[in-house]
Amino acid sequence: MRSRDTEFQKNLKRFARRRVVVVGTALVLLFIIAALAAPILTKADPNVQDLSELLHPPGGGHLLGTDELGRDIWSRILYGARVSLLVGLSSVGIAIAVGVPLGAMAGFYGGWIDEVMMRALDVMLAFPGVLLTIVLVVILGPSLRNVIISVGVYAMPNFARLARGEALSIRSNEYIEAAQAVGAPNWWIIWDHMLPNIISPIIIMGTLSVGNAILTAASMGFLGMGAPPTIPEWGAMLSNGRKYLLVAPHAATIPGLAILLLVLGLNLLGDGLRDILDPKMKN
C-alpha cells in the first residue's frame, strides 16, 4: 500500500511541477464547473430575445453583452459549454468504444482480419477530418446528435490504429501465451489481458482528442450544420457574431475565446497525463 501511495505522490509531483499543465487543468475544471452551475451563475434564459438590447456591449445588465438578437452572451457561453463538453466527450467515447476493440482484434488476430480492417481505416483516414464530418452530417441530417456521431466516426480510426499498434507489441508477451496455453478464449484474452494494458495511451489520446472534437463540432456549427438555433453553441455564435465585427466585436471574440481556452486547457491536460501515464516520459 505504501509503494502505491509513493508512486501516486511521485506522479502528482511530476504533474504539479509543470505549471502550464496545472493551468490547463484549472481551465478545464473551470469550464466543467461553469457548465454544471449555469442555472446558478445566471438567471437569464440563453434563448430569450430582447430587441431593445441588440449588440449591447459588455457591462451593465449584461456581463458579456448581447448578440444580434439581444440574447445574453454570458448565459449562452455558460450553456454552450454544456453543448461543447457533451459533444467532445460523447464523440470521443463513441470513437473509443468502437475503435479500440476493432484495433485490439486486428492486432491480436493479424492475417486477413488485420489487413481488411486496416485498409478500411486507411480509406477513412484519406479524407480530411472536417470534410468527412460534413459528408456524414449531410447524409444523416444536421442535428446535434448526428454531429456527435459524425465526429466520433471521424476520430475512430486514430484510436483503432493506436490500439492495433499496442496490441501488436504485447500479443507475444508471456502472459498472453500463458492464457492461450490454458485454453482461455480469444475474446477473454483481448478483454482481460490486452485492453487493460493499452488503456494508458488510450486515455492520453482521448484527452487530446476531446479538444479536437470540440473544434470540429464548432466548425460544423460555424458552417450552420451543427446544433439547431434553439441550442446555444459556440461555433454558431462565432459565425453569427462575425457579421458584426466592426460594430460589436464582442459578439464574435467572446465565443472564440471560449473555444480557444477550453481546447487549450484540454491539450495542456493531455500533456500532463502523458507525463504521468507514459513510462517513456518518466524520469
Contents of the next structure:
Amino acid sequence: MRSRDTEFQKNLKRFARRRVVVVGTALVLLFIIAALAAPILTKADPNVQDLSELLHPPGGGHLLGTDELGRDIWSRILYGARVSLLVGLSSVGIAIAVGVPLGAMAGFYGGWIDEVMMRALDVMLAFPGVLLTIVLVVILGPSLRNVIISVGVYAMPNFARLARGEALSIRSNEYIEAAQAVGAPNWWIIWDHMLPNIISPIIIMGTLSVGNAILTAASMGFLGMGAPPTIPEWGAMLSNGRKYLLVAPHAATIPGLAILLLVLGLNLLGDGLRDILDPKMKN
Amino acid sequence: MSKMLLRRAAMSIPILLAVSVLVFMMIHLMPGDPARIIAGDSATEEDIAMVRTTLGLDKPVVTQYAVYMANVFKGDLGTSLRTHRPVVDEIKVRLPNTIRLAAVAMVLSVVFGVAIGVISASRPYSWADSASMVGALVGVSMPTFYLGLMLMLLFSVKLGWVPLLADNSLKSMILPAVTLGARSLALLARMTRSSMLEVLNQDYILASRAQGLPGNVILYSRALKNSMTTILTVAGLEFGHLMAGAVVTEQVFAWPGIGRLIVESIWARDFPVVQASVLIIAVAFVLINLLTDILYTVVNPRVRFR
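Next, report the structure of the form predicted in complex with the partner chain; the form predicted on its own has already been given.
After this comes the whole thing, all chains and molecules, with the earlier chain placed first.
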C-alpha cells in the first residue's frame, strides 16, 4: 500500500511540475465550478428576454452583455458549461461503454467475431469527421439527446480499436491462460482480468476525446442541428451571434472563447495525463 | 507486394457497399413514413401518395436499393426535390469548389505544419518549440467556426484585406482555406515533431554526427527524408477529413461547395441531395485512404520488400 502511495505522490509531483498541465487542470476545474455553481454565480435566468437591452455590450448590469434577444450572456455561458460538459462526458461515456467491451471481445475471441466487428468499424470510419454525426442526427432528428448519441457513436470506433489492440497484446499472457485453465468464464476474464489492464490508455483517450466531443457537438449546434433554442448551447449561441458580428461582436466571440478555453483545458490535461500514465503513447 | 495491394483494394469493396446501404437507408431509418418525411409537414395525402409512387417507395426496400444502385452506376443520383434538377448537376457545380478549397487548405497545412514541426524538432524544449507546440494545441482545440469568424472579423471587417464573402477569387479563398486547414496544420506540426525526434534518436543519426556531417544536412537529408513517409501518409488521410470539415467552414464563409449543399439540403429536407453528397464524400474518403495506403506501400521499402 505504501509503495503505491509514493508512486501516486510521485505522479502528482510530476503532474504539478508541468505548468501547462496545471493550467489545463485549472481551466477544466473553472468550467466545472461554473457549471455547478451557475445559480449562485448569476441571478439572471439564461432564457429571460429583455427586449429593451438587445445586444448590450459587456458591462453595466450585464457582465458579458446581452444577445440578440436581450438574454444575459454571462448566465448563458455558465448554464452553457453544464450543457457542454454534459454532452462531452456522456457522449464519451457512451463511446467507452459500447466501444471498449466490443473491442475487448474482438481482441479476446479473434476469428470471425473480430473480423465482423472490425469491418463494421471500418464502415463507420468511412464517414470522415463530422459527417457521421450529421448523418446520425438527420436520421434521429435534431435534439440534445440525439447529438449526445451521435457524437458517442462517432467517437466509439477509436475506443473499440484501442481496446482491441490492448486485448490482443495481453491475450496470450500467462495470467489469462491461468484464468482459462481454472475454468473462469470468458466474460469474467474480460471484465476482471483484461479491462483493468487497459484502463489507463482508455482514461487518456477519454480525456482527449471529451474535448473533441464538445467541439463536434458545438459544430452541430452551429449548423443548427443541436439543442433547441431554449437550451443555452455555446455553438448555437455563436451561430446566432455571428449575424451581428459588425454591430455586437461580443455576442459571437464570447461563446467561441468559452468553447476554445474548455477544449484547450481538456487537451492540456489529456496530454499531461498521457505523459505521466503512459509515456509510450507520446508519439 | 501486388498480392497485398490487391487484398487491400478488395477490402474496400464491402466497405463501399455497406456505406451505400447506410446512405440509402437514411430515409428509411428515420422514424415515420419516408414518403411523408420527404413530402413535408404541409403535404396532403395525395402529395404523399405521389411522392411514394414517383420515388418508388411503395416497392420492397431491397428492390428500391437495387434500383438506387443501378442508377448510381449509371451516374444517376436522383432528382433534387427542391430544384427538380438532376442531383448530379448540383454536385458537378459544387464539388470542384470543395476540392479546390480542400486542396489549398492541404497545401497550406503541409507546408506550414511540416516547417513548424521541423523547427520544433531541431530545437526541442526551446522557447520556439514550446511556443509552436502550445500554438498547435490551441489549433487543435479551436472550433473551426470560431476561428473562421475571428479571421473574418480581423482581415475582412477591421483591415479590409480580403473580401467578406466568397467570390471564387484566390483572394477570397485565403480565409476559408486557412480556417479549414488550421486543425490539420496543428496535427501535422505535432506529428512531424514527434516523428523527427524519433528519427533523430536513431543510431544512424549518431553515426552521421560522428562522421562530422553538418547539422542541417542531418536534419533535412537524413531525419526529414526518413520522416516524410509517415508525414505524407497522415497528410493523405487528412485530405478526406478536410472535405468533411468543409461542411462547417463553407457554412461560415458562404462558400458554394458540397458541404454547404449538404446543410442547405438538410434544412430543405431535400434528401436525395443529402444522400448523394454524403455518398460522394464517403466514397472519396475510402478511395483516398486506399490510394494513400498503396502509395505508402510503394514508397516505403520496409513494407515493399516484406
